[in-house]
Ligand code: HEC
Amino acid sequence: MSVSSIGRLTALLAILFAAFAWTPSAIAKPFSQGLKTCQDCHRDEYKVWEGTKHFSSYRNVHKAKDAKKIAVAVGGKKNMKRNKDCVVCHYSSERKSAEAKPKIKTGPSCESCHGASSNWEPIHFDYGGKNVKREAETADHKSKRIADSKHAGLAWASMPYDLAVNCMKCHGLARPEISGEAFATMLGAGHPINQSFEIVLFSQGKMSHWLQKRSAAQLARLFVAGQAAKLVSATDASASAGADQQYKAAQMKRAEDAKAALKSVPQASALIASPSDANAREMMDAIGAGDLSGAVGGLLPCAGPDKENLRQC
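If we take the form predicted on its own, what would you give as the structure of this chain on its own?
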């Protein structure tokens, strides 16, 4: 190899090394940093969260009927906070760095829904420089900040499908970190599954922390996003069920219920025919800011007997 070739190779390697060395967030697995990350700026939302079952879960969930029996069945440890299959849904952990040991601090909290913050937090709270306050942020910087934080893993309130996906992982017993066999064992040991879980009723009722009232069109899009996430998670979970018929039947029912709810949405035909995350996202892109309240309004809890449980109808 000539001297000039060696020089070019050395330069190329230096560039590649610099690219990876200076962009750790692009390759590092995100981790949760805990409530402190969010609560200083989102104080009103934090206060609402303190009145929810997600908050009280830390102190109460292990007292539920069959809790110890279920924990032992799936992991051998009756202490839920030390059982990895219990922790992922019933608690929030936090760590100071990627190398630090995670600590269980609360029940499900901000990052459970909006995504682990280690990669997006520095972007989300940068308004244009170290001394720039939120009110002084330029429109261009805000647009870029939102786009960059989304890319880094932050699920904003304006991303109903992404939020619904996170909800369905636990409320549909369909987390990818937990095998279908483990979920089947949970059901067999007495763990409940809420097949009728619906994100509008949940997010606008007991878990509501959106301070601005949602329009009928926004609620309809949230409902459709929730049904899409339910269909995809149920289909994937059913495929991972193995030989257990109880878990498979429960997931198939979730899938069929979601298909029935989506049948009046014209943009949902491809998703119904072939449930997948890609088709769900294509459907949501096709819907855009469209108003589906005429198509699915009658299915929203605001129109039924549960409306008294909602804060924003």
Second form
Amino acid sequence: MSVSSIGRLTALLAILFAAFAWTPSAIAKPFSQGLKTCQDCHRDEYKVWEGTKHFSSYRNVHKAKDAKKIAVAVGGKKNMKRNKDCVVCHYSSERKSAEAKPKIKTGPSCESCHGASSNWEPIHFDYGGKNVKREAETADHKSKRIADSKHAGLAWASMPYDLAVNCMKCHGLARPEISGEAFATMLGAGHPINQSFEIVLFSQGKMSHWLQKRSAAQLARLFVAGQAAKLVSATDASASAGADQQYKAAQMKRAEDAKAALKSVPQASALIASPSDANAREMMDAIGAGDLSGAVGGLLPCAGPDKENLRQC
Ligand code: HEC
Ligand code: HEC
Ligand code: HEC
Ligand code: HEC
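Given the form predicted on its own, corresponding form predicted together with ligand HEC:
Let's see the whole complex now, leading with the same chain.
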């Protein structure tokens, strides 16, 4: 080996080592650890989840009418659990470590909505050391704990837009890692696109795993966050729809419905004019802790025929 190539090799190795040294574990790509990681500490939430379709679906959905037909239509495996185009929404994959192979054990679960937990799970309940109790946590530590776990991907209950974005990754037949063509094929083969999905209606009923009743202002903010997430998801999806008219029309309907629901929200005008994730987040910041129940209260499910299904009304 010539001197210059040894020199080059040394330089290359130096770059490689530096790259490793600069990769702190806090920014490692997050992965889902699975329900067992959450179950013991969050027993009550777990029990509620066990009573939902997100749980029971694991045993049933592949037996539903059209399941095999839809799976084959997109050109993948007949078995939904082995078809990557079905797995992303119908099941949650979990792994023991970043290198381990993902395993499918349940339907959509905690981390599907609250975020893959490998980076935030160890820090979100740490009040400042092993023996520090919640009451003894300093205010500085608390705000750092909340900010750090949020940065690492935890969607707290106080983050309605992030939670709504996660619902929309599955409810709406739109998701960046699946092409518009594949979705159009699924829709054509009979996959449902549930236009009635609305986050307040779908979260405050049987699914609700929180003790405190939400106030009218909280529900209104959740509703607005849900419409914003729907508008952004539908706009992106209709742009990727390609030539398929049925899929494009379904996504345009989602976008129009969301715009109509947001039109009485003064902070929503920029988002309606130009739907994007950045504009949605700006709108939520502008709303802050504001009360929009006057503006959208009449649209909330508690005001309509679905109220019997809602524990919170
Ligand atoms: C060792 C116990 C423990 C484990 C394990 C644990 N949690 Fe937690 N979790 C807590 C505690 C305690 C809190 C309350 C933190 C606080 O006081 O701010 C919490 C808070 C949360 C919150 C925020 C609640 C809010 O008020 O917004 C969510 C969401 C959550 N956990 C989800 C999970 C999920 C999902 C898992 C599994 C990946 C998990 N937790 C694992 C103890 C745990
Ligand atoms: C973008 C997320 C997403 C993808 C990808 C997806 N599904 Fe679904 N699927 C859903 C949702 C959400 C529902 C429930 C719709 C509703 O609200 O009624 C559903 C419902 C179904 C149903 C009806 C279930 C019933 O209870 O009647 C079948 C069957 C189904 N999906 C099969 C598939 C197959 C097969 C694939 C893979 C080719 C697939 N899905 C991919 C999100 C998805
Ligand atoms: C389908 C999505 C979804 C799933 C699955 C889910 N959550 Fe949640 N979770 C939410 C939403 C949405 C909220 C906040 C709703 C609100 O504030 O009105 C929430 C709130 C919470 C809170 C705050 C409770 C409080 O009293 O304020 C905790 C803790 C929590 N979830 C833990 C879990 C755990 C643990 C699991 C799994 C056993 C789980 N969640 C499964 C969507 C989900
Ligand atoms: C990982 C994907 C995924 C996420 C995230 C998700 N869901 Fe689901 N959800 C599904 C699928 C798939 C079904 C349909 C299961 C079936 O039909 O077998 C479903 C069904 C439901 C149902 C039952 C509907 C019925 O017809 O009985 C409710 C309610 C629901 N989801 C609410 C929510 C809410 C609210 C959120 C966000 C806070 C959310 N989901 C997030 C995938 C998801």
